[in-house]
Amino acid sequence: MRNPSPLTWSRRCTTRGIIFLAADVVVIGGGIIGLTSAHELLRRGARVSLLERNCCGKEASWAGGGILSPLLPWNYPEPVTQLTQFSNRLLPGLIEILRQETGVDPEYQACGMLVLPNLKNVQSAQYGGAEAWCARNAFSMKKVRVEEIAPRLIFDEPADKSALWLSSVAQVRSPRLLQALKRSVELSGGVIMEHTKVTGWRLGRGRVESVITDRGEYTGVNYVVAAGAWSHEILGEHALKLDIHPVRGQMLLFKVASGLLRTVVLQNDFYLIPRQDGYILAGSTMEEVGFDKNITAGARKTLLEKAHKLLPSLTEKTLVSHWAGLRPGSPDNIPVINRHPAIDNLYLNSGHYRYGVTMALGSAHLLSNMVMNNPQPFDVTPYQWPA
């Protein structure tokens, strides 16, 4: 039977219940990875259905800060650099398409990132290998005095108040990017089914025949799991040796006068991210607590103290929100973008850990090439399913 257009869903009843006849690809997960995967597959002519257990873009993708670079990128393995650099080259083009197509502005801006030294060990802490890495990867970097870039910042040590200035680092407002992507998928003919929880798989002859949900079964030619921290849980016994697990991150949001801070500021693992309208994000924690998304008083206190120390205007009075998200933790922050080793038409695009927004578009390109048997722009072996 020929697959119907994704705009005209059909269904048939069998002894197994309702089976929804879907399109060429069924994407499971409506976060940044699932939405960019669906968007790219649709752009290449595939008919796509997307299943999301809650609402699209309301988990880790929404909770993240949207810095489009690994923090201290020289400290990450080459596969992370390769994918983030590739993705960042593609992103400005997508942003412009989304603006024109949907009317939503994701607020992409190259605001730069100011990297402050580790006060406990100024000389050797964060700068080791940075100059060589930046030169090797054509990544703009120079040493500056803190007040040159962020005059309102309070930074008492070291005596020369020097820092690294990464002028090419950009950011995007994650909730707006997600909103634009969802709208674009729908405008392109993709079917999005929210509040649809995957509960199992129906397999036959080494292939997925349908994915079982609490709203019936959905069929497609190929299936992509892009469910972030929930990917291992959704795959169940088919996860094999996959090591993707939830890592909680808590963040604070402040509202101050616009222009108080114009660049991302990073010290150790703590950062401040300024938005164009005066909001500033402060984050984030990294907590191994399973699927617990509760916020804690301890994290609030720690983040508030760090934020206030760097920028005194960030106080209890200017604090407007506190939330948590669950990142899809993975070894060395390297995602898995690969076909399942034993199930021919099942793919995974997950495990992006702290950099889902940063890696999303590049990952969608690699995944789409796999599904459509197209050549890859570089060696994708590092993103294979763990043996």
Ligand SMILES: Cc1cc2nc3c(=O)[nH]c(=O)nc-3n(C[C@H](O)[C@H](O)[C@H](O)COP(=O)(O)OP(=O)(O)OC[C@H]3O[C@@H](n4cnc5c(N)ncnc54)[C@H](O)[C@@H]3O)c2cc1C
Given for the second form:
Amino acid sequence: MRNPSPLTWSRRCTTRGIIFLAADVVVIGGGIIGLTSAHELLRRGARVSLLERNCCGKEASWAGGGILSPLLPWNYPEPVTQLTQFSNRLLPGLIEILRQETGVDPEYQACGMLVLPNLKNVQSAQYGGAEAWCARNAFSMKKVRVEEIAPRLIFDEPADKSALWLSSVAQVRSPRLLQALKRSVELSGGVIMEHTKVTGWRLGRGRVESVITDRGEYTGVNYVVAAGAWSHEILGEHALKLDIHPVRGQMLLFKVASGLLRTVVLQNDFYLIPRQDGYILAGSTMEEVGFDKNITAGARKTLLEKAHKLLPSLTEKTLVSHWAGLRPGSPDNIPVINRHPAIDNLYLNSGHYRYGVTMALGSAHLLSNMVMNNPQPFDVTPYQWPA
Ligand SMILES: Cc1cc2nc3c(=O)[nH]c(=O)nc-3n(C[C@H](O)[C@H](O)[C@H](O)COP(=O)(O)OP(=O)(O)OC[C@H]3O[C@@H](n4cnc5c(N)ncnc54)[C@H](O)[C@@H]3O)c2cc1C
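Same protein, different state: after the form predicted on its own, show the form predicted together with this ligand.
First the chain shown before, then all remaining chains and molecules of the complex.
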């Protein structure tokens, strides 16, 4: 069902204050994970309301680069591979629907990714070696000379100037994808409550009765926490052994003539992402500094040096922005997509760490299957809530 009847909130004044009623599912958090969850639940006919502390799509999801693949995909465990590949099969269809429905183009493009030496990390692949992994997962990889793909890049090693070409890797412009998703959720009858901060829970008989916010309480049949790096904080004592914590990532943005670079380039942990209109993103740092989202002069200097060395056209003069976001870090980059072990109507979709944009759509599908008692496409036990 595409257009469920719009939600009508009824207000009830009680001794506890104002309680807002209605919604089959209350989603908490308006990043890529909350918005795709709301979008998928609405598509299946649920009445959905989403609570967001600030404005939707302004935290990690906005800060991200939008590469739709783990950087070296063979270095991640099977549950990451399964979820990223599942999502990547679904995403082009969603992009087309969003473009037609909202008029916003999320700029999905299969631009490929060039992996430059040092290729040490390729040889020491943890999960069976790059070539074997690519063959097993039908993932295109070939050795190329760098100038065939990106003639403007400068680097010294190795002498034959070879690199790995992953032609199927795509990218999306994250802020535009978020904008399109938000609009689509609203067009589909979802209610988005911005500037509404969740502060606690009212529980009874092993169920959530309502979620407490700074603007009153909200009730629903089911509740989904999708609050990224803040998920643990929101759940409080109900987080149990959940290990989701903030990991800061800083990014630079340059503006050059379009066409200077046409593919994502990765060297060790540093990457360049070219957009169609001449913007190039350079990132990113991995910093365990708690909820500190400040940018630093040190990170700017390091990222600028790396960018300049690889693509000399990128100079201080072409630098237009510098920002930071807080990734929802998790062990092995495996998110939790599951019902709470002790609270019947409480679900979590969080902990997507470095690849939340990539994994969002698949995660929304798995979550919606759980909430609506539909069968899963594969074994979902790796995404369990650690009790
Ligand atoms: C620099 C950087 C580069 C990245 N690059 C990529 C990439 O190329 N590809 C990729 O796939 N991923 C990338 N990522 C990772 C990706 O961005 C994240 O995994 C993803 O955005 C997580 O989405 P989320 O919705 O869980 O979290 P968020 O986007 O952080 O959303 C959480 C939302 O919850 C809200 N919230 C928090 N507390 C409350 C509360 N109490 N009440 C109500 N709402 C609340 C927040 O305001 C926020 O809007 C990158 C991340 C960073 C930082």
